[in-house]
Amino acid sequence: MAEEHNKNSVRPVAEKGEHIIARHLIDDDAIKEEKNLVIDGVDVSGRWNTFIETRVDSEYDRSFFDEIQKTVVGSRINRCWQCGMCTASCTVTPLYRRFNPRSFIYMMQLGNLKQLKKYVDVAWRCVGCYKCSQRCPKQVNPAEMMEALALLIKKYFPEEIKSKHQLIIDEEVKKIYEGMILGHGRLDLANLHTSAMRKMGKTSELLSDKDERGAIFKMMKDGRALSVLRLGKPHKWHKSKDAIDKYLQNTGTLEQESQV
């Protein structure tokens, strides 16, 4: 019966590395467990016998942490200690585990393209909220950097960026979306919305989703819904346009030059 009980009683081995903070960083062939190891009679299988290998890197590119400082949104990059404040405080962390600021920051000030590679979907999601640049110790401006490494990334993977459909979907709604400021000088919310909405295939999510349906049905009775169809452009809108237009040119221009 003693003998049944213990082997009804063995405690489960919990999956490799799963209690490891930032478990995503670590490649599974550097995690090291025993599944069962019993050492003087006492079980230290599972997370009680984990090891992480050492890591060498020896593939990072000085060229690339230099080419992030002489941006005006990077150039704080060598402040950084790596206290980890801006993803404790990061409003994307919760929602996508492997967005993660605090080691973006230290793949670029390692050059480490090889790592930076595997988070090319997840890299360009900063919503700009500027929290995380608020509660820096140290003045990095975190959410700037996340803004250069998304423009980076678009220059040293754009195969990668390619193949993402999401990113291809990201892509389409950001041509909308400058396609309404520079065409118009307004946002019109609802436009983008639906027009993603359909980029992705969900255009019937818009009334079969009881939350969906109820915005448009709250936008239509506030009557917000008919005063974006009336709302005109902003005064002298024409000199604006043509002075952002230059701007983008001339951005263009100098992006090409540093390609080259």
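The structure presented is a predicted model; accordingly, all values stated were derived computationally and were not measured. Take the two forms, find the largest set of C-alpha atoms that superpose within 1.5 Å, and that set is the rigid core. Numbering follows the first chain given and starts at 1. Compared with the form predicted in complex with its partner chain:
A movement of the C-alpha atom of K32 reaching 2 angstroms or beyond is seen between these two forms when the two forms are aligned on their rigid core.
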Given for the second form:
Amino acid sequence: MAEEHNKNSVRPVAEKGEHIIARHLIDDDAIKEEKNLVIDGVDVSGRWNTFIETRVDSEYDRSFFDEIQKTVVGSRINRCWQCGMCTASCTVTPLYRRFNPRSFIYMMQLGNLKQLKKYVDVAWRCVGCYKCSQRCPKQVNPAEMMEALALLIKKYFPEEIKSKHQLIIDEEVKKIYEGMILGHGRLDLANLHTSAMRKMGKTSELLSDKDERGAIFKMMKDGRALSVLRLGKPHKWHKSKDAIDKYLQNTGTLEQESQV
Amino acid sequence: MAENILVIGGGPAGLHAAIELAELGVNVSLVERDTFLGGNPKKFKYKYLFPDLQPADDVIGELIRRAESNGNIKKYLSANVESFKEEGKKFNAVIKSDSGSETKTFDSVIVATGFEHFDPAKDSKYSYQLFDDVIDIKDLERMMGEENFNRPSNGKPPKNVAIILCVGSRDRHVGNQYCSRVCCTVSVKQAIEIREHFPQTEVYIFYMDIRTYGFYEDLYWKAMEEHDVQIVKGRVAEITSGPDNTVICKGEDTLLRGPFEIPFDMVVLASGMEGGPQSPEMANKLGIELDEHGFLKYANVTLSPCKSNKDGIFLAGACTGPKAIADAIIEGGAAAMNAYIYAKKNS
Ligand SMILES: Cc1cc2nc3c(=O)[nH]c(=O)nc-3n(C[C@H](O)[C@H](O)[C@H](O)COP(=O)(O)OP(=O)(O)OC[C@H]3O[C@@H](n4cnc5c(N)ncnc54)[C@H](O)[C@@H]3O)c2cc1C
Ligand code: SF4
Ligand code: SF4
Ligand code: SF4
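We have the form predicted alone; now please give the form predicted in complex with its partner chain.
What follows is the entire complex, opening with the chain shown before.
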């Protein structure tokens, strides 16, 4: 059927939106082209059937904000006043300009999933250094907001994650996660990231990406890598550890019922 | 017999209160812990005051001269109220100064102990005291006052200056959630002064909001429109050393949505105002209340500012919260009237 359409249409549709001047300014998603389109009985297939969706934001999705606020990591979303101190202090932003905790929090506040979707490829890059949380004047705890963001992306854009990264959240990764929490009392995302890649047999991938390699070397050179790895254990950790051990005996896993 | 009223603190608020009372014929005891009168503006040698860039001497110097020439004001310098007791409707105080201790009875009391500048060294991200060329607004006031606007590191005029707003204010981490109210206006005023006297020096203001409330907005407009001061929306999270003896401000430009690391010859931190150790000291000694921000508390912020929670003790100036000199002076006058009425009724 589709083939037939192609044959019958005035002209085969090549690249999406190819007639648009300054095409680079428009997102793929915003361009609508039907191969065969009839409006009010008039066949507008071909050249005339390219439509660009309006780029004016026309609503705020409040339900989204509420959803994030209910999670443990995202509970302080209502505090953020967009000052930018988190991004200013972030370890990752200078390496990946598109990774911007402040702006991600803003998109989450306003429920702008359309925007967030564009950053699925970088949104998980937080290394958990907590420099942002140390400095945030409103004590939003942006480092944990980045976890809320990761959960959210996992829920709303599972396809993008799969296609872009083939991320496998398997038993092995869960084990690394638990080992880290129980052993150190903290989540060291840089470490989790590399361990997970190793377990999945993708260590080489870690170093093949030019940006990533540059980032790792730069962080080793200026001492940031060390400061990330040197996170101490929380005060009186053994007490919390006992509690978690007990919890684990009952439930068998640390992973929360996905709330986001 | 004339009334006796105690005024604690010889800044703009205390000076004005003392002068007004003295003109009503009251015997005023003015207790100042420093060796001089004039409060913070004198201590840090403010040179030109906002809003109209009036020489500080025309205001502060004038107040000091009036107070010093009035025979009804007994000044105690390098002094403090050592002990304080209520006795019926009156107050007994021991005033300790260089010339010894003196016990006196007062009909009412005005507290005008002012504020302390936030010490930026308490917020390590700004590297204050680490780099010579990172200074704060009170340091800059003093430098301008001493006509020595040069880089502390090498004595040369700076090519560019970054002014960072909201240092020590509006920040849960440092424990001050309030806005210090004057630092935006002081900063745009200082930007104008720099550009006026040193046109080669570029000035950039890093802001989160610019709160030049009311007519102070005129200065903000003037800084931009007449002096080409640049404003950048974003905060600085780290100050490090840079090439050629510069300091690098690392931050985010929230409008451009991206990080910056820009070298400057000099950084000025707009540090805010705090209640200082004197506010709790006064609260303890006089038995009045402290508010959650570390300043002294009004009995009713709307209906009766100037009144403390204790009858006969009145408050004026920056000891109750950040404010400009004009407001401190107005409160000094209002507190004087309140203290006078109380004294009249009970003497
Ligand atoms: C950098 C900077 C620049 C400023 N520039 C301007 C400007 O241009 N224009 C303007 O309108 N406002 C300006 N202000 C605001 C101005 O400084 C205040 O409004 C003003 O100083 C408040 O006066 P005050 O008398 O209440 O307090 P203060 O000036 O703080 O005076 C309080 C006095 O009380 C004394 N004292 C404290 N504790 C005791 C004690 N226990 N016993 C005895 N004495 C005590 C202190 O030594 C001091 O002399 C500026 C503020 C800052 C931070
Ligand atoms: S999370 Fe904190 S630091 Fe980041 S923009 Fe919001 S208030 Fe500022
Ligand atoms: S914790 Fe994550 S978001 Fe925060 S500064 Fe570190 S890398 Fe950036
Ligand atoms: S007056 Fe301006 S610089 Fe000062 S705390 Fe308020 S907003 Fe910040």
